[in-house]
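One chain comes next, on its own, written out as structure tokens in the form predicted on its own.
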Amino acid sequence: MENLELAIQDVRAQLPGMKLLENEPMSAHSSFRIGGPARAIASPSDITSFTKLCDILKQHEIAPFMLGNGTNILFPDEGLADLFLVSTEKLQRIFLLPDGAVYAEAGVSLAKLAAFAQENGLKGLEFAGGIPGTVGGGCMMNAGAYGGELKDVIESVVYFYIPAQSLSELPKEECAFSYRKSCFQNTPGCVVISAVFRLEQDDPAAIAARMQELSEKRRSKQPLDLPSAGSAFRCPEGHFAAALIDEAGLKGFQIGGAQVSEKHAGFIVNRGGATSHEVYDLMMHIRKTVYEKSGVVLEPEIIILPPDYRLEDHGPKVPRNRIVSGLSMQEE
């Protein structure tokens, strides 16, 4: 707790325009809306200050959990007093490179990503309009949908590795995308900036209409109108979770204010009031039956915080957090 505390000072001192919050209440950063107040959220503004940034916070072996929009990520109700966090969100860059790629800072929402690449005439993002993430989460864990995923459209991804304070670029080849994975989840300390995106030309008519239909798909098939960290679980090969979770009998399951969505049961929606402990219970619920119904263990793709690891009868220990070797990843 004193290093945290000497790296405020730090911070405050060495960086005056950079944004930080101190005790900030999480459930204003996260899509739930559940959370307690984390000890400090610095939002570096470009790229020369986020790196400035890490090397205050490696000095005094602070290990950032890194925030983008928060839309895949439980808070515990309690407040994360020794959690240093950094946001992407200032880091917003977003322009046609001279080839005609698309480059993208790691804070874009792929929403807005999507609709840069339709007002340019550019098509193979049309599934991303809908994802409430951003450039450097989805990066991270392959975001996609629809049968699209952004490994499809990536060219290259420009990360920082806090370990040797150092910016690399590697090639899409190289990033070990699969079904909602990479390279950069599995190697502690690796921060995803920015990405380039490699896209072909269409009529921005055309690519509009599409990205209508994706629109009104979801609405007509999401809860869109509640709290929520989109899907609650990966998909096991072979099956889909939402099905499962249906067939379990669990579709408008309730546990305080967390609920299975009656909408989708892919979903785990907050009512109203839901505590963080609910929705984990809620979760735990969920794959202890579907493992009995169907013999299927489901992993959350909800990150889940603090650290709290749980034995459990029905399949493999489920993390409460996926902070690995005391450096963290970059979630949604």
Ligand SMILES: Cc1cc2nc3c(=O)[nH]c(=O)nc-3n(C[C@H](O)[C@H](O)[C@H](O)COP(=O)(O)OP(=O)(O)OC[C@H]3O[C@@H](n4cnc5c(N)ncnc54)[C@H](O)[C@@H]3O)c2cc1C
Given for the second form:
Amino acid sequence: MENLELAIQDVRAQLPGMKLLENEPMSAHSSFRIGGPARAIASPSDITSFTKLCDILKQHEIAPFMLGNGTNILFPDEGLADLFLVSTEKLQRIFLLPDGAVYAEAGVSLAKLAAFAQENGLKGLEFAGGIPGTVGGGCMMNAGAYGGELKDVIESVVYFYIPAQSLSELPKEECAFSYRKSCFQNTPGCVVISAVFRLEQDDPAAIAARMQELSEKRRSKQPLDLPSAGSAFRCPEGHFAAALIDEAGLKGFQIGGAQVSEKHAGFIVNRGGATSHEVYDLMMHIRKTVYEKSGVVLEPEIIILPPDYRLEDHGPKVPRNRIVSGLSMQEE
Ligand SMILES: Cc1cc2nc3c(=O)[nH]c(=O)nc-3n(C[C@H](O)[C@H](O)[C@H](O)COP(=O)(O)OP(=O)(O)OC[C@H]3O[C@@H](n4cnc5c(N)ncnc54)[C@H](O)[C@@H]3O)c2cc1C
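Could I see the form predicted in complex with the ligand next, after the form predicted on its own?
Up next: the whole complex, starting with the chain shown before.
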């Protein structure tokens, strides 16, 4: 705690132009509209100020938590008194490289990235137009929809490794992308700074038509009128999480203000005033009920904070080490 206070003082003194919010309610930075105050959120405006900030944090042995658009995170009601968040909101550069690839910084929204590609007659990012996250969060999670994933169009990712204070470019083959996963998730201190996207030429009007079609599909299937963090659980191999939850009779099931969406059983929505504890409890109830009915263990897709939070400590236990599916049992 003392280190954190000293780090905040140093950031104020050494980087006076940097946006630094203190005791900021995370409900304002979360698509769930849930979360108590975080002690500090800094928003560097370029890579130089980002590296200076990381240097100060490192001197105080503080590991920052990166924040994109907050569309895949559940923040605790109690707040994050001992966490220093770094937001990518000001890393907004996007342009065409001389060879026609698209360069976008971490804070660029996936909607803006998809629109930029469309305007430049480049296809391949239509699926991303409706995902409410950023390039940084999207690379981290290998965001995807309607058969497309960022890994299909990423050429390389530039990342900053805080422990070594080094900036490197990783070709996509080395990013270990798989379903909603990347190597950046497993390497603490790895921050996505930007990515290069390799796309194909197409008629802008045809691209726009495909984006429109996907956007209508999304609007008709997803509860976009209510706060949520997208799909609450990852799809287990060979299954759809939403179908398992629906078959377990949980559509519309509610704990306090947290509800399994009536429109899309894969989403947990905030019907108004939901607390993080109500969302945790609902997630536990879903896991337990789905396991009892189908034998399949659901794993959260949403990032639950604080970082040491474990679902098992907060409700009934289901085995984590194997997925039981139909007659076959496979090790996870
Ligand atoms: C209505 C709705 C619909 C959604 N639909 C989809 C969908 O179709 N497909 C899909 O894949 N997801 C979907 N999501 C989930 C979410 O939008 C994606 O996971 C998105 O990629 C998260 O991006 P973000 O910027 O909001 O990241 P955040 O939620 O801010 O962060 C997510 C994780 O990434 C880390 N992170 C963020 N930025 C960086 C960075 N620069 N460097 C390192 N780590 C970073 C954070 O620390 C955190 O661990 C949906 C969410 C909502 C609310």
